[in-house]
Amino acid sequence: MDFIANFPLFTIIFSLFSGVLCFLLKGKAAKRYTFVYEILLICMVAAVLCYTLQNGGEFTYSMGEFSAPWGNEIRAGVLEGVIALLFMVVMFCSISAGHRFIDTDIDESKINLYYAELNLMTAALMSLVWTNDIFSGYVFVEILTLTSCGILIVRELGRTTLAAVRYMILNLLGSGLFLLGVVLLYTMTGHLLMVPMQETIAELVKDPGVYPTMTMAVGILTIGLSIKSGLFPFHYWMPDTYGWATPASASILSSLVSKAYIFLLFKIYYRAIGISVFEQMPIRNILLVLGICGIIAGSVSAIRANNINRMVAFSSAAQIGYIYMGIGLGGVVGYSAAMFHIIVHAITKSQLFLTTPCLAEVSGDSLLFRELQGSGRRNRDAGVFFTISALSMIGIPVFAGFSSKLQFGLAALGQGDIKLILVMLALAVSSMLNAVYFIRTVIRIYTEDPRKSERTRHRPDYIIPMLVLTACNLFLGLFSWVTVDLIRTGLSMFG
C-alpha cells in the first residue's frame, strides 16, 4: 500500500502529539506551531482525497492484529477526503482569522491551553471522519465534547461558563442515548465494526419480529446525536454557546462540531445500518418533519433576536434542519445534498461568526442591532464579507447557498406529493425568513451612524483567511456540479 494510504492515521496521531505539545508549549509558540501543523494537516487530507480519486477510490486501514468484533479500522474515500478537508481548511482559517480575538478575550497563560484544545478537536474531528468502528466513534465523540467545552469556557466570562455548563449537560445526555444505541447493536450483532455490523443486520432483519428492537436502537442513536447536532427541538442550547464564545471558537462549534455529528451519524446509516435496512424505518420520516420545524423555528428566532451573533445562531438551527431533511428524503439525491449543505453551512456560517465581532468592534464592542448601524462602513471589510455570507444564506444565485436550496428542491420532485409540497414550502418560507433577518442587517450595517466615526481596515492575515471561504462560497455556487460529483462518487462507494 502506498504510503499516502497512513495520512488518516497520521492525522489523528500527529493532532494528539500537538496538542500534548501546545500543553508545554508558551502561548505565541503554541500558536505559531499550530499554523504550521494546520498547513501539514490540509496538505495530507489533500493528498488522501487525491489519492481515492486516483486509485480505485477507497481503502480500509486495519490496525492491531485483531479481527472483528474487536478490530479498529480507519476507512478512506472520496466522501471522508472532501469532509476531512473541508474541516482542515475551515479550521485553518477559523484560527487565522480569529486569533487577533483569542489574544484579547483569552488570559495569555492559557492560550497556549486554547491551542491545545483546538488542537485534540482535530484530532476527533478527524476521528469521526475516517473511523470505521462505531465504538471508536463514540470515544471521539466524547473528546469533542470535552474540548468544545474546553474552548468555550477558557475565555472566563460569567455568560461563557454558564453556556458551557448548559451544553455539557445536554451533550452528555445526548453521549449516553448514543453509548446505549451502540450497545444495543452490539448486543444484537455482536459487531463494532461497520461493516460486519451491516451484514450481520442484514440477515437478522430477515425476521419482521427484529425491525422493532433495531428500529428501537437506531432511533436512540439517532435521538443522541440530534441533541449534540443541535436538531429541533434540541436547538436552544446554540446563541449562548455560539453567541458567547470567542469568535475562533463559535466559527469552529457552529460550522465543524455539529457537522461532524451528523457525518457520524450519516455514516452509521449508510455502512453500520445499511442504507436500505435505515429507509425502512419510521426514522427517516421523522428526521424529514423535524428538519422543516428546525428550518422555521430557527428562523423565527433569528428574526426575533436582538443582538446579531443571536441571530446567526439562531440561522444555524435552521441551516441544521436543512441537513436533517436532506437525510429524511432519502436516496441519493437527498442524501446528496444533505452532504453538500454540510460544506455550504460550513464555509458561509464560519464566515458570519468571523464577521460580527468586527463589526461589534467599531460600535462601541456591542452587538446589539441598535448599536451596530453604519459599522459596514465603518469596517468596509468586515461589511462586504457579512454581505457576501449573508447573501449565500438567503440563496441569492451565484453564491452557495442557492445551489444548495436548489438540490434540496430535486431532491424532492422524486418524493411523493405531500413531500414534495411540504418541502418546497419549506425552501420558499425560509427563504423569505432569511431575506428578512440577513437583509434587514445588511441595511442596517451600511446605513450611515453620524454618532460614530471610527474607521478600521483589516491586516492580511484576517483578509487573506476571509478571501479563501468567499472563494469557496463563490466555487460551491458557480461549479456546484464538481462538489456534487465528488460527493455522489463517495455515496457510491460508502455502502
Second form
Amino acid sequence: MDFIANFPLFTIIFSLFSGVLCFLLKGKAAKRYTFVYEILLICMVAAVLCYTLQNGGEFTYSMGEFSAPWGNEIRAGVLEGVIALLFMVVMFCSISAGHRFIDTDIDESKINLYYAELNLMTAALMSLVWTNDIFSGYVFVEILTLTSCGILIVRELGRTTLAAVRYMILNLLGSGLFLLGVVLLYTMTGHLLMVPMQETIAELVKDPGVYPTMTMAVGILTIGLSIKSGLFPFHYWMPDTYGWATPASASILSSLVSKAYIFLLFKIYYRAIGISVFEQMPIRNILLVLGICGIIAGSVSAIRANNINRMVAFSSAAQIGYIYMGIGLGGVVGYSAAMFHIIVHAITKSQLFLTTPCLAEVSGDSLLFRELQGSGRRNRDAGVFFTISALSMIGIPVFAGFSSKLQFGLAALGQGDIKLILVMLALAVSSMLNAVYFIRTVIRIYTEDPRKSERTRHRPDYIIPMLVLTACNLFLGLFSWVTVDLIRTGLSMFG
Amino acid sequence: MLEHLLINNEEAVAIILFGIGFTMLLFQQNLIKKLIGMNIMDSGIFLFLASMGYIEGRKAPIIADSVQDTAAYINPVPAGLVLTGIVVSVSVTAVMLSLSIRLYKRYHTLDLDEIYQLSRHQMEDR
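With the form predicted on its own done, generate the form predicted together with the partner chain in the same format.
Now the full complex is given, and it begins with the chain already shown.
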C-alpha cells in the first residue's frame, strides 16, 4: 500500500495531537502553528484526492489490519476528497481572515484554547468525511458538537452562553436520536461497518415485512442529524448561534459543521443503507417537503431581520433547505446537485460571515441595518466581497449560486409533475426573496452617508483568503461542470 | 402485541426510558432537569444495547476451559459500544453543567424562559 493511503488517517490523528499541542502552547505560537498546520492539511487532502483520481477512484484503509467485517475502516474516494478539500480550504480562509477578530473578541489567556478547539474540530470534521463505520461516526459527531459549542462560548457574552446552551440542547436531542438509530441498525444487521451493513440490509429487505422497522430506524437517524444540521423546523437556533459568535466561528459553524452532518447522513444513506433501499422509503419525500418549507421560512425570516448577521444566518437555514431538497429529489442528478450546493454554500456563506464584521467595524461596531448605511464606501474591500457573495447567493449567472440553482432545476426535470412544479416554484420564489433581502442590503451599504471616516486598509492575511474564496466562487460559477463531473465520478463509486 | 412486549420487556422499558428522557430534555425549562433528562435518555439507549447484546445462558466472552466455540459466548461489541457511549455522555454532561454554572452566575436563575427574558432586556452586545 502506498504511503499516501495513510494520509486520511494522518489528517485525523495529527489534528488530535495538534489540539493537545495548542493547549500547551502560548496564544501567538498556537495561532502560528495552526496556520502552518492547516496549509499542511490542505496539501495532504489534495494529495489524497489526486491519488484517488489516479488509482481507480477509491481505497479502503483498515485500521490495525483487521479486515471487514471486523475492525474499523477509513474510506477515501473522489467525493470524500472533494468535500475534505473544501472543508480544509474554508477552514484555513476562516482562520486567516478571522484571526484579527479572534484576538479582540477573546481573552488573551484563552486564545490558545480556541486554536486547540479548532484543531480538535478539524479532527472531527475529517473523520466524519472519511469514516466507514457508523459508530465512529457517532463518536466524532459528539466531538464535533462539543468543539462547536467550545468555539461559540469563547466570546464571553451573556448572549453567546445562552445561544450555546440552546444550541447544545437541540444538538443533544439530535445526538440521542442518532445514537438510537445507529443502535437499531446495529441490532438489526449485526454490523457497524457500512459495507457489510449494506450487504445484510440487502438480504433483509427481500422480506417486505422488514420495511416498517427499517424505515423507523433510518427515520430516527435522519431526524437526529437533521436537527443537528438545522433543517426546518429545527432552524430557529441558527440566528442566535451565528449572530453572536466571533466571525471565524460563525463562518466555520455555518459553512462546515452543519455540512459535515449532512455529508455523514448522505454517506449513511448511500453506503450503509444502500441507495436503492433508501429510495423505497417515504423519508425522501418528507425531506423534499421540509427542505422546501425551510427555503421559504428561512428567506421570509431573513427579510424580517433587522441585523445583518441574523439575516445571513436565516439565509443559511434556507440554503440547508436546498441541500435537503436535492437529497429529496433523488437520482444521481439530485444527489450531485445537493453535494454541489454543499460546496457552493460553504464558500459563499463563509465569505459573507467574514465580511459583515468588517462592515460593522466602520459603522460604530453595530450590525443593525440603519447603522450600516454607507459602510461599503467606508470599507471598500469588504463591500466588494460582500456584494460578490450576495450576488452569488441570489443566483446571478457567472457566480456559483447560479450553477447550483441550475443543477437543482435539472434534477427536478427528471421527476414527476408534482415534484417538478414544487421545486421550480420553490426555486423561483426563493430567488426572488433572496434578491429582496440581499439587494436591499447591498443598496444600503452603498447609499451615501454623511459620516466620513478614513478608508480602511486590510492586511494581506485578510485579502488573500477573501480572494481565494472569490476565485473558488467564480470557478464554480463559470466551470461548474468540472466539479459536477468530479462529484458524479465519486457518486458512481460510492454505493 | 402484548406478548411481544412481555418477551422483550427490557427493550420496552429502555424505549420508555428514552421517551421520558427525550421529553424532559425537550420540555423542561430548568437546565438541571433538562440535563437529568438527557442522562435518562442515554441510559435508555445503553439499556437497550446491553439487553440486545446479552443472550441467556451464554458466558462472558473470555475463553476459559479452552472452549473455542463462539456459540458459548455472548458478543462483546455491544458492551464496548455502551462503554464508549457512557464516556461521551459523561463529557457532554460536564460541558453542559459548566455552561449552566456560567449562566447561573450571570442571570441568577436556571429557568431558561426567565434567562431568555432577561437577555432580551440586556442589549449589552451591539
